[in-house]
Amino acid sequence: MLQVRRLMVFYENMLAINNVDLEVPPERIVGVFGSNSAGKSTLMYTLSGIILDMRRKEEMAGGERITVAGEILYRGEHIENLGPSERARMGIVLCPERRRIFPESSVLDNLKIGAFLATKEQARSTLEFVFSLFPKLREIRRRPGGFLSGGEQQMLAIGRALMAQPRLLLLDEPLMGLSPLIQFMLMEAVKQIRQERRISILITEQYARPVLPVVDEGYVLEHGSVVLRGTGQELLENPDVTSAYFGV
């Protein structure tokens, strides 16, 4: 589904992500792991394409220079130059870090401006499943989204995402700030769209401990770097990772 090999990026002088090789095969969970700073979002931003637009707006404002190096293969095809909006036509799709849903829109006016990519019945059908999914969202559709809790918001965001019609979704820190309660239901709620929907699932978070017994395979990222590779029986049977990122 995604190969990502020997990626490089650069914000000026600062190696952001330092040769990073990735894979996230069809139908599969993949998790990847880091503190604060340690590159999860810049790669997230590059998978998704965003960051060729963070690239052109900082060369028109006179900003900092951002470089990309490396391949970036999605079914066999090389996208490393295509904008986010032909990647999400082809499948990617970005649930961003903090939600980042529309505040005076409601509930039901998020989700269908997320189904701009689907057709009618594709977003008739998307918009039972999600309602299947989050049924708390169903009781809100007609709620501003600015007045939603920060779990609500992230059932949101979610949605609003598996509106595009994604076949590989990128979830960027979906459980910051949220209670272990919510954090389980998110996570169980993973497992279904990836059983339901059959597509592949790609998820960074900084706290490995609920994210770990869903993935099938994770990664570490330190400074931009993979430092750890394993299944997610490995990585949490790994002390090192207990240790950094369960907080034992």
The other form holds:
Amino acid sequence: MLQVRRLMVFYENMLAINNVDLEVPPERIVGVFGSNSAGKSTLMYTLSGIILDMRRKEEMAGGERITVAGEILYRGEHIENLGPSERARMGIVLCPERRRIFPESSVLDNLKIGAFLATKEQARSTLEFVFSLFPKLREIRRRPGGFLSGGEQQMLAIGRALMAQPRLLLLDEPLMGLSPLIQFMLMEAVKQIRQERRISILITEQYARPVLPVVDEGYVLEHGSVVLRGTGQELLENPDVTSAYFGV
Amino acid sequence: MAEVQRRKERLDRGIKVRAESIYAVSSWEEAAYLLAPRIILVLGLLLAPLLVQSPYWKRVVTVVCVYGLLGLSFDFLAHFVGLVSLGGALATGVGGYASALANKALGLPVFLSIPLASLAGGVVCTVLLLPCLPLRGVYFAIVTLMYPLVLSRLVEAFNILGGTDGIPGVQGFGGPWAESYIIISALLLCLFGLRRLVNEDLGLILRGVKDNDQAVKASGISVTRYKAIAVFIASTLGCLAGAYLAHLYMWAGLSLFALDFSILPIAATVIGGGGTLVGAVVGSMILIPLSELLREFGTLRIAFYALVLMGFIVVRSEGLMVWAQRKYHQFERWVQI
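Let me have the form predicted together with the partner chain next, following on from the form predicted on its own.
Shown next: the complete complex, the earlier chain at its head.
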């Protein structure tokens, strides 16, 4: 589905992503774990193409120079130079860190904005799917996005990303700042999304415990490099991972 | 992979790294590295009236300095306090009328009336703007834009302060040299003073207000008070420019509230590079002479002027001084990834 080879990202002279190889097979859930500043968000920006947009803006403002090198293949095609909107059209949809929902639009409008790329029929059926996945959203569908709680906002953000008909869903820290109960519920939803929509999902998270049981494969990122790679079970049993990312 | 990928690397010059610490200024070379840009600016400004011959261009130099002061005031408020003010004309108007009154009604000489009018004008502007200090962004901008319009119409409607005729017979400077050097030295003092101020404790708080005023409030600091101080400093600079203009033209009138005094300094700051302070001065050094040179084109002047401005903003939106400082302090080279 997605293959990343020798990916390097520099912010000015700082190396944010160092020679990362990563693969997301079809219909698999892949997790990327790492502490703050390990490069998780940069990885997501690079895969979704937003980094190209950031690079152009920084260039205009005379800010830091962003350099991206390496190969990103999506279904066998090179997509390194495609902008974020083109990648979204191809099915790579990012659910951004801190949710970034539209605070002044209602829940329903947020979802409809997400369906910009979908046909009417797709939008209708996906909306039903999102509401069955998160029944809470149906109850509050008229409420402005800004008035939602953190958990509801995260549900909405995932729902909005689903409306864009992703084939590869990128979830950037979907559990940030949420209670264990909601974290568990969201992870169950992720499993359900994979099962019913038959798509690939890439999740980044700092705290690995709620995510690891769900992923088929996991990567551990440290200072921009992949230091460990294994199936969810392997990572669960690895003492280094346990001490570093479970807080034990 | 056979293909060699390269990226352009930016590194601080060795001399910058060494010269940044005071202990390291051990050679003439390093001292020159630190001082050269400042000396070029100071000498350039001081020599400008000597280098231009015609009284017309001497006058242009003084106008450059007036707009430089207004640009400094705008840049300080916009990039160090986060208040976008479109009210340069408010300060020039208030300062100009105050100085004319001090000179005509109180009989104070020039060297007293200008500083007095600057300070008093600063107080008046701050009091006028006090109710708008909680506003930010476009709201503050609109209110400051309205004030000069309101004041000039009030003067006209009630026929106070000379009405449309203004206050004529304000004492002049008595010669082109005094005219030039008073404003040049005022500009240099304000420029270097402000540059120092923004790195003092006060500047630190002000920059905090710009970035996140709630966090500043949470630290137990009164945001409104510090905003008021900043507005006072900025409008004192603007009033200084206005007071100088009143004495330069020996007349204080409604044209002191002209929109030019609000808009041109902003354009100068954008071209010169916001947030550098010196950029505002450099920007007006480019814009004002340019607009004079374009006079030959008659009515097309504004069109050319606007095109130059738009080109600058689209191609180099970072601003000249930001770019120049980067080139001065850093070098670039290609490195293999």
